[in-house]
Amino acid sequence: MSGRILTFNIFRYDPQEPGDKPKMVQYQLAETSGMTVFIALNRLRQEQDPSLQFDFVCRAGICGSCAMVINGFPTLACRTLTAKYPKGEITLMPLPGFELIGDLSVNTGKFMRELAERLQLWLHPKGGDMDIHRLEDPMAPEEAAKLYELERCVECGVCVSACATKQMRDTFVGAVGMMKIARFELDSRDGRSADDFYHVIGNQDGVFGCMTLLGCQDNCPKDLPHMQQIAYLRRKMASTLL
């Protein structure tokens, strides 16, 4: 399909220009082969509008800087093909639920970090050995294979946007919480009980607010597990109440 006008439809707001209102501004571009909507969004920028806001690093699928709303669905730019639409229109808009830097472009690290330190995203190792000197404990291949599963997390903020719990209820710790949490769950090295876990996700915030969408799973750029491990993690939390 090289060669179509493509109909770009792009938000736009800088929350830091006073007196700028959001709107919708239309931008065409000739389509390449093989073109994807960052492609698209780099040329607009260096072709017809230089303040043009958005996200990249690695234009790979692996940092999750690029995701936006595409034509109403929460995705990444860079693995998003312009070919994808016949009619040759694109509409995007910034990732909902999340603090708006400007235009498509929002801060997903503040939330990421946030969450990081109200879950305590990391690795307590048991007896409370902090030594950094000692070496690792050894794990099985089985064992590794499963937290590697779980580590394929780019915190794009994907799954946070396909959320319908998450857009209604802000204190909802989303699909990407549980994900890491669950990570920490599996690890033997980590000190923490099922007790510990429920007392940090076992509420309406954590695993018993999931209304069970399927948002997070059917959105993912990386096609985690996501409604598997929510599962695995509501059977622990209820266990510890029996």
The other form holds:
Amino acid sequence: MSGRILTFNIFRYDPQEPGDKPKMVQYQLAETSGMTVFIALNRLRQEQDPSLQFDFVCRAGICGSCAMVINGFPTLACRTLTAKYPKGEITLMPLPGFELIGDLSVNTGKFMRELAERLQLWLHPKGGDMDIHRLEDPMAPEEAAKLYELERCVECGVCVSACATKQMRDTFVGAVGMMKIARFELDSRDGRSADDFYHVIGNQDGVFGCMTLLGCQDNCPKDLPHMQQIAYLRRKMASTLL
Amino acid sequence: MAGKLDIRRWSGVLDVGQSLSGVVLALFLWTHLLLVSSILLGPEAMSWVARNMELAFLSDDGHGYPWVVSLIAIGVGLLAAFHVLVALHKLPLSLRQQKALKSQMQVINHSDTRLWSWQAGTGIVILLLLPVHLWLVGSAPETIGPVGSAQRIWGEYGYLIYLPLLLTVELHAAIGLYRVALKWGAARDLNTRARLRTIKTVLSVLFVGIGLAALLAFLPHTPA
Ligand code: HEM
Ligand code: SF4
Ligand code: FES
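Switch from the form predicted alone, shown above, to the form predicted together with the partner chain and output its structure.
Complete assembly follows, chain above in first position.
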């Protein structure tokens, strides 16, 4: 569908600039074939407005930097073709729920780092074995495949901003935190017991605060299995009550 | 370290309690509706149901014990009270939370979040209407029957309570069961989830239909 004129409505606000107020600004751009929202944003910045702020690194759906809300759906700009929108109208908002750096750029990195520290999202080897020279036990391919499925997360933050529970409750860990906990819970090398995990997520800020709205599942650009994993964690945590 | 019930475990207990109380209430709701809609089979059918609910078969004079109905009403009231207390954890109680929910729903288009907001909204309406219904019935159990109920519903404006209660509670219960199924992992894949969602809608429509028909069926029995 090249040759169309696309209309972009873009959220603009620079918190660093004194007196600046949030506003929507309209831009027009000629569509080219195979255009993604990410390509369009770069053209707009190059040709029309050098002050436009947005994030990207890999432009291939791997780094997770370019997530934003496109016509009401949070997703990766670099994987969204403009041809998807028959009316040629595209509204762009920054991901809600994160610190706004400016315009479409939000600080997901800070959030992910704090989350990792709070939930201790790294391998805790069995028996506190920190000897890096010891060979790891081999892992069954089925287990490795399960872990790999969860390792595909690119930390884009979409599941966090798609979650109304998280927006209402700041301290809620959100889907990405639970997915990562599930990843270590499934890992046979990790020494933490269900009881240990209960102390981290067996509360209103963790799995029992989740209201199963499934905004995470329905928007994750990597199609991670949030619905099944969070239900699994919930059963696992509930089973420690018995 | 199983079986240890310290204070930190409460949120787990409450979450299980929310689901269990919701499921029991929903099963009660549908059983209750089917029993009441015996009026659709005629006044004799409903009188028979009402007699048996009062355990008439156990009493010598065949009049039964109407207080059994009062007991059921108290039990449902207690269960609903527990359910509401747990739900208060989840509802946006502060203005800040209400604003966050509103702006989230404006920026992000997500249908299951809208479903939840319906569930929360209908929950509040039920909270206001259910006590009235339980009081009306629980305080005068002996009047339940084709004529007494018709008098309450149509003669004394009970329909002003019953119509909105029927609509809200049938939405709330079906959405609630759908969510219970998903939250504990009954749907293994997204197709199953879509199917459950369809079943949820069918159940709501079906029971609202039966309920409306039953309410109308009382109309001819209203004493002049
Ligand atoms: C007798 C009528 C009622 C029935 C049959 C019923 C049924 C249910 C069910 C099955 C659930 C799902 C439970 C879960 O998510 O674990 C639920 C959740 C809920 N109920 Fe009720 N309920 C009733 C009354 C109420 C009332 C009076 C309120 C008042 C505020 C209420 C508020 C809620 C809320 C806010 C939730 C959502 C909880 C969550 O998102 O985790 N319900 N209900
Ligand atoms: S789980 Fe999905 S939506 Fe959430 S951060 Fe990872 S890739 Fe993004
Ligand atoms: S730029 Fe890396 S995911 Fe879009």
